[in-house]
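Below sits a lone chain in structure tokens, taken as the form predicted on its own.
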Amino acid sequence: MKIETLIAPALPLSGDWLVLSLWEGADMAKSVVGISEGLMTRIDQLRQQGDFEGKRGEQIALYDSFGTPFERILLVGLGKADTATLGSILRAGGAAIRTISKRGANIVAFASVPAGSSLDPSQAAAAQVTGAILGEGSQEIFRSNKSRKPIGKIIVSSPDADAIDRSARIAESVRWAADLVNLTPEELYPESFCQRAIEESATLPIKVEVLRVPELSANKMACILGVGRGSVNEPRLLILRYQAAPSDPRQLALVGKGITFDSGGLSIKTADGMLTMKCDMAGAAAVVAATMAIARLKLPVNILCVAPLAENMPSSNAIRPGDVLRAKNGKTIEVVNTDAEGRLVLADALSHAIDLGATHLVDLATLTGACLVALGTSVAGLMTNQEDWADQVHAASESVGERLWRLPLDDDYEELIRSGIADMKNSGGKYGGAITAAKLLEQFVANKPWCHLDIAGPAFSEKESPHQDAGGTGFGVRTLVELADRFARR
């Protein structure tokens, strides 16, 4: 899908569809620049009849040009202007494209988001484009007859073409991460994940390193090796380096859990619990995609991306409950549940990031069902060892509309992961599960500023919504890019 920017507040010249976003209220059409008198009259009629009031999520298709140079017009409700967010604009853009893609189109034009809210016009237009690109995504990778058809080109009215280009680049990286999550475990395993990352970053100023079993052994990464040893697909550690600020001593490490399929190991999951476990590498997909987006945007920042990759499978060679693993930093972990494997691979990955010079860290992981129970499917949990760093991460997420919620990380929780035979155990039981998992990870960041994002809820959608398909969402990519941008400017 191509993106074209029209540097003008008026409507684009022509197209198959015009997407007209409108605020809720009696004068919804009057703030839109350039619409015809006939279309304004029709919108007023729809409002008076109660067929379209501009409420958030409302849509109605008009199969008449009403004096405009468009074959069809799609009215999209934005809700009340005084409660609008960039997130609501993004979702409206996604919903519009999902509606139109059921029929397909060569050219879809988005009118400017009307005046009346506190949103910056260029940011609002960029949010429309982001939503449109994400809304075109689909998990129908292997279907012969797809339910939606491609869109040729989007034209968007915006005063800032650079902002549109930036949002499109980031959204394409989000799509790449989501598409990776939607692949089957047969298609995506540690080695093929690495190969896809190598191919995608081939034209970017990124140095890629892949640690295989011999290198993992030499680096004493017994946790990654332990989790991966039950599978015929050997584990890997994928490392991407983007170094665009040579005079800056700071190194921002993005670490992502990459369990390409999680059966639970010998502590095996139920059949239903295993069904969507191809998504357990969503954290790794997000950090790799974000690193590539940062490189495409040429942000002046040093990024160290570390993705531990493994399949967690049961076999005669799999780790057992009762085994003790020694992580790279020398600390020992008693395995009491082989289904608590994500924190094990992250322990080695975080330790390695520290050894490679990380000064600030963020890890993303579909880590615990406990976080999903606590926060639902739309919000990720945020835990930290440093308040100022957490504030920076949270501010970045808020600005792009990805929701995080702070959970405590008090020292009292450390007692729950205390082991009688090792430094710690890999599960603290059913109470405070998201927090006790983070308490384990905290032992491997060497007191550097660190945030842990448990993305178990928003990383994968089991049901489609008006603005996105079911499957991978690419959650976290936009937050990390925004964080890196702010990090470079501090």
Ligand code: BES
Second form
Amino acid sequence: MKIETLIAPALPLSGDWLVLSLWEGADMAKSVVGISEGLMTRIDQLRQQGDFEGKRGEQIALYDSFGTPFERILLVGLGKADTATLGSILRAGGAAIRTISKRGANIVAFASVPAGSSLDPSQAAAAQVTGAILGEGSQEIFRSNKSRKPIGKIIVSSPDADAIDRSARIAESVRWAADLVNLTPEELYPESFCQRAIEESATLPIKVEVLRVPELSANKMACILGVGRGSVNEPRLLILRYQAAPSDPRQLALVGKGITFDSGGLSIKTADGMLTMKCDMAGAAAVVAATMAIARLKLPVNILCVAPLAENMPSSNAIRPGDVLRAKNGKTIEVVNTDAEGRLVLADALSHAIDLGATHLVDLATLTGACLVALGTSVAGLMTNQEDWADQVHAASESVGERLWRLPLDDDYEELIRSGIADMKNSGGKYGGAITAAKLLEQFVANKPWCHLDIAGPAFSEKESPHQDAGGTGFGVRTLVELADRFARR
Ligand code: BES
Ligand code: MN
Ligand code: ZN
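Give me the form predicted together with this ligand now, not the form predicted on its own.
Next comes the full complex, this chain leading.
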């Protein structure tokens, strides 16, 4: 799908479809610039008959040009203008593309978001593009008859062509992360993950380093080695360095959980429980995709991206409940449950990020089912050791419409992961599971400002939604790029 930008407020001049977004309310058609009299009348009629009121999520296709240069017109409801967010524009854009791609089209033109809200016109147009690119994504890699057909080009109208370009690059990185999640665990294992990252970053100013088993041993990363050792697919540690602020002493570390398949290991999951566990590398995909987007946008910032990659399998060689692992920073962890493997690989990865000079850290991980229980499928948990850093991460996420919600990390929770034989154990039991997992991670960040995002809910969607297919979502990429942008300007 190509993207073409017209300088606003011009209405595109031709196309198979015109997507006309409308606010809910009596004069919804009047706020649109440049549409024909006939179309205006038709929209009024539809509203009066109750067939289209502009409610959020509402859509109706008109197979008539009404004197416009378009063969078909898709009316898309945005909801009330005074409660509008960029998120609602994004979802409307995605839903429009998903409707139109049932048939496919050469050219789809988006009319600009009508006036009447407090949204910035260039950001609103950028959100349409983000929504369209994400909406075009699909998990149907192996279906012979795809339910959606390609769209050649979208045309948007915006006062700021650079903002459109930027949002398209970021959205393509989100798609890269989501597509990686959608690959089968047969195709995507630690080594092939690294190869894809190397290929994708080949033309970018990023240094890639891959630690294989001998280097992991030399670096005393017993946790990554332990989790990975039950699988024929060996573990790896992938490190991406993007250093574009030589005089800035700060290093922003982005660390992502990369379990390419989580069977639970010897503490094996149920059949249902492991069905979606190819998604357990979504954190790693998000941090790698964000680093590449940051490099494409040439943001003046230093990024240290660290992704521990392993496949968690049962085997005669796998770690057992009762084993003790020593992480890179010297701390020991009693493995009471081999299914709590994410925190183990992250213990080594966070320690390594600190040793490489990280001054600020964010980790993304599909870490706990408990976080899903607490926050559901569309909001990620945010836990931190530093309020100010959490505020910055939260502000970045809010501005791009990815939802985060704070969970506490009080000292009391530490008792729950005390071990009789080691410095800590890898499960705190039934209660507060998202928090006790984060409490363990906190032992590996050397008191540096750190935020942990538990993305177990929003990283993967079991059902399709009007604006996006089921499968990987690329959640977190947009927050990280926005965070890096703000970090660079501070
Ligand atoms: N990868 C899972 C968490 C998960 C569950 C992600 C559902 C996405 C959807 C993680 O490794 C895990 O198995 N966590 C256990 C921890 C427990 C054994 C302490 C869990 O949440 O049950
Ligand atoms: Mn697990
Ligand atoms: Zn896992």
